[in-house]
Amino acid sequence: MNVQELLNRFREVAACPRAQMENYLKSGKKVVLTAPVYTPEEIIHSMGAVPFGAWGADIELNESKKYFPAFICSIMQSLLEIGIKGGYRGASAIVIPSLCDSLKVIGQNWKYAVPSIPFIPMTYPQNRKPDFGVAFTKAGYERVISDLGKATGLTFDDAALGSSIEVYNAHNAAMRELVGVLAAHPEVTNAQRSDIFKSAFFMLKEEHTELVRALIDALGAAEAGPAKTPIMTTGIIADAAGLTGILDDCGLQIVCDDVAAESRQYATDTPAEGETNLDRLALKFRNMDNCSVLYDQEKNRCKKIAADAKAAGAKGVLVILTKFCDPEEFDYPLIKKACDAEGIPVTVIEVDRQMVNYEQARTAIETFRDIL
């Protein structure tokens, strides 16, 4: 396939995951669903599950608002109302983990309004580094191997984990590669950027990555398009179509990200050292840094944005801000102080999964792209 061809395909399957659900369940595979931020799909995907992602969608939000106060993150009201109306008919199981307030509650309102979907907590531990933070991570793990047993019929076995970090390692490795061969190509819109990461959510890993390697062989042998104005996004979520529009009407290209929902979750590889696969897949969560919903004392967080975009060039930080989302507002006057230093200029918008209307929005990139 041509560059074209991929780009098309990426974008088929983050613009419809629930016709890329519907032919994996055709296929007899089962499908367990993984909220956000970091779920152990190793995991899943070693019990020959496909893991699919459920990070809400742009909708309007009716049934879910039963369950929520308004003041709580959209993408938690957003994935409860798919489940309520049935967009993941189908799923086995769904697996949160609890690595923000939001995550921490929206578990148990799952359980009245989506029964037929059984939830499988993931508990993380907030001191993650020491070796007892190790231990509480792979209990976790433990606990998650054996309620998908029960909501799947399907078995665990180390030897397979081992293989399916093999394949995730492969896909991070690929992802991580793919940032900078963008970079290189403004002819790749910033919504087809989006595409590719959203994507990944909606796919085994190996299908993806062989996409991802198509793409990047394919970009590599093609003329790259005139220069924009490079830029460097962070935040949860980024992938609204009104919002990468904007972007790419004002001339923008996104060259470096840290968006939770795109390059965060390609950061860290699962570590060769380990007594079992398991051992492993617990020192990948200790090894994690750099997130807002991960615990940092020091917040390296913020100087590393600053670093990163120093780093690719990028003229300014654009920090998309996900509504009523606390640990990235407690963030943002750091990351500005952090940017500050290093003369970037940053900016701020606010985003909802329920928006309809960016040009408030529009304004203010607008006018961040006019002081780059």
Second form
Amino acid sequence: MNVQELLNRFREVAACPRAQMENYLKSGKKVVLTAPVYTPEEIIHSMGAVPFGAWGADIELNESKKYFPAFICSIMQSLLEIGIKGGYRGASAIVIPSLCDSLKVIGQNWKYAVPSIPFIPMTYPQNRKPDFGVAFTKAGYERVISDLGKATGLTFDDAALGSSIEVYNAHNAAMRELVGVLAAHPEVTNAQRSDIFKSAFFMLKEEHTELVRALIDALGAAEAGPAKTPIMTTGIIADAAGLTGILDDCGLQIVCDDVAAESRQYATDTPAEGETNLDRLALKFRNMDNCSVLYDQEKNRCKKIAADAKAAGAKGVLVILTKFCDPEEFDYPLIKKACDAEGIPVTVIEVDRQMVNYEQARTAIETFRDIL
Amino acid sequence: MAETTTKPRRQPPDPNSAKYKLGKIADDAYASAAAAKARGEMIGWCASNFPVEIPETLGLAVVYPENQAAGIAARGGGVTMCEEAESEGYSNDICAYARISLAYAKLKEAPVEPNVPMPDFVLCCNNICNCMIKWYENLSKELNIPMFIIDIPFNPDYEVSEAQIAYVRAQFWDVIHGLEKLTGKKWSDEKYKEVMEISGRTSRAWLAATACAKYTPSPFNGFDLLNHMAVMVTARGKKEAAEAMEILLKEYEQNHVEGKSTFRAEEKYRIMFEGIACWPWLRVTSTGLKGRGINMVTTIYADAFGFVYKDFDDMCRAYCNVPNAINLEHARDKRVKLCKDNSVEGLLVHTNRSCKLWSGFMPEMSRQIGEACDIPVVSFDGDQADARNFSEAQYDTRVQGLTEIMDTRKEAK
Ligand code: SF4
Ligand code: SF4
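With the form predicted alone already on screen, would you show the form predicted in complex with the partner chain?
The next block holds the full complex; its first chain is the one shown before.
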């Protein structure tokens, strides 16, 4: 496939996750939903099921309002809405981590709102670095394994986990490399970049890696398009068509990101150390950092954003704040400070999954472009 | 989550009364922290549900930013402080306690009392919310002081697992050793045992006092509990607290015998109140009930601070079982029991914009409580400290609605 064909393929998958899910189900695969921000996907994969990202969607909310008050983020609201309306029918279970207050509460609602899809909690420690934290992560994984067994009838095998870890590490490496390659190719639009990241949630990682590798190769052979203004994005999600469209219209190019649904997913590999593969996976969580839902007394994430923006040559940082996401809202003032200290302009726009009118965002982004 | 405030008093209260003694304990906490600071000791800011046994046993003075924020909000300073935090870039969607506290960390003073000494370390425990972690991270970073955390995850199961106890126990010791190193204070098992015993005594008295709501009419106005619980949260391990709570129990029992109550109206209806008080609107919310003869006889706080445990592991378990750390079924059953034990006729739910965890599964849980107890459930929108997020008119309409349903049901009986 050439560059355009590959980009079209990513688009197809990103735009229609339900079709992807149907295909997997038709082929006899079990599908297990994975909620934001991190779940032990490798375990699900190793048991032979398809981990399927469930980060909500840009839809209207009706049913979710019977469970959530209005001030819970729209990612959780729309995830529940899709669940209630049957959009995930066929899935064997949903794994929801305990990483923020809204994630803690959605599981409780899910049990009653979507009883047909079992809720599997993944309770992560925030004190994840010391040995006792690693032991608790492992206990959480063991519980997920046991619940998955019940929900899918599939069994766990540590050697199979070893193979899945390789698949995931290879995918991480491909995604990290892709960011650099895309930075050198301004002709790939921000909307297309978003499709590549988004599609990763709806495909088996080995299939996604293959496409990403093909794209890297194809772009390597292609000539770079005319330069645009390089920026960095940060936030939980940044996949709204309305938003990426404005960035494209404004001649801005995302050259690196700290978006939870994008690069943050691929920052940490499972290490080689560890007695069993499950131990290795617990060490992966220990090693994870620089994320608003992971305890960080030093607030290193905020400094890292400034440093990354600088290193990638981004002229400014666009903070895409998901409304009612307090992990991100608490970090914003410190991100701003860290960027100010480095002389990097920062603009914040608030988004949610029900946004239809992007005019305010457009004005803010145009102003942002003009100062870069 | 837990907090209180002492309202300006109209008449000088009896110094032998529980009310006076409890108020004094709460006030003394600030004074003794200030005195410790003046002596050159290190003092901490501490999350409300952080194990008080740790600073108490180590002999460390701490103050509670949630209490402080509630106090500031009750005295009308909440909005000014919130706006200060917002000018720093904090979203107005963030918990108002956190906004007030972060503003205080910057200004080092508030337009109203209580002012508190600046901390040398912060003690964080997220058994009530993860918002707490983010808030304390920022305090620690902005003030450039160490942060100690005991991470107590939300428990999706009914019982606390052994893995969770092991994780929490290890963190207790980690924090104890860290604090010893930082402050030079020493942990003493003997002192801990004493604190544990006193805490048990205070808790038993609290449970018994709040259980006096089983009498009809109730010998107390449930709004009392909102004021007294600060002592339960922060000073359970102090002898004076045990004594004051025992006096409180005696007073309530005495009230019952004499047919008296601190609810100064005819008790026509008995409800459970769910959520944190709206501190800036305390009088409005309280009068809205009292004016209709509604006594809020119980809240989850009645159960929540019964910290009776037999050993260290059991203490860890108790901290894993605080209201915002337990699953819907466990949280529901505790409330159903309170409603049934205390002949509750209606549930009034505060949908608190500040608190995602507390409000996040409240609609479903309160539906289930309503069904299990066969009582009406009504909710109103508010905020525990940001006065802007409350509408007096809506509150009044909702409470009126609840009254009417309770009335109809009474007539049908
Ligand atoms: S991290 Fe933020 S966006 Fe994600 S579920 Fe939690 S509140 Fe919502
Ligand atoms: S978010 Fe809720 S539990 Fe946490 S500090 Fe605020 S009011 Fe308390």
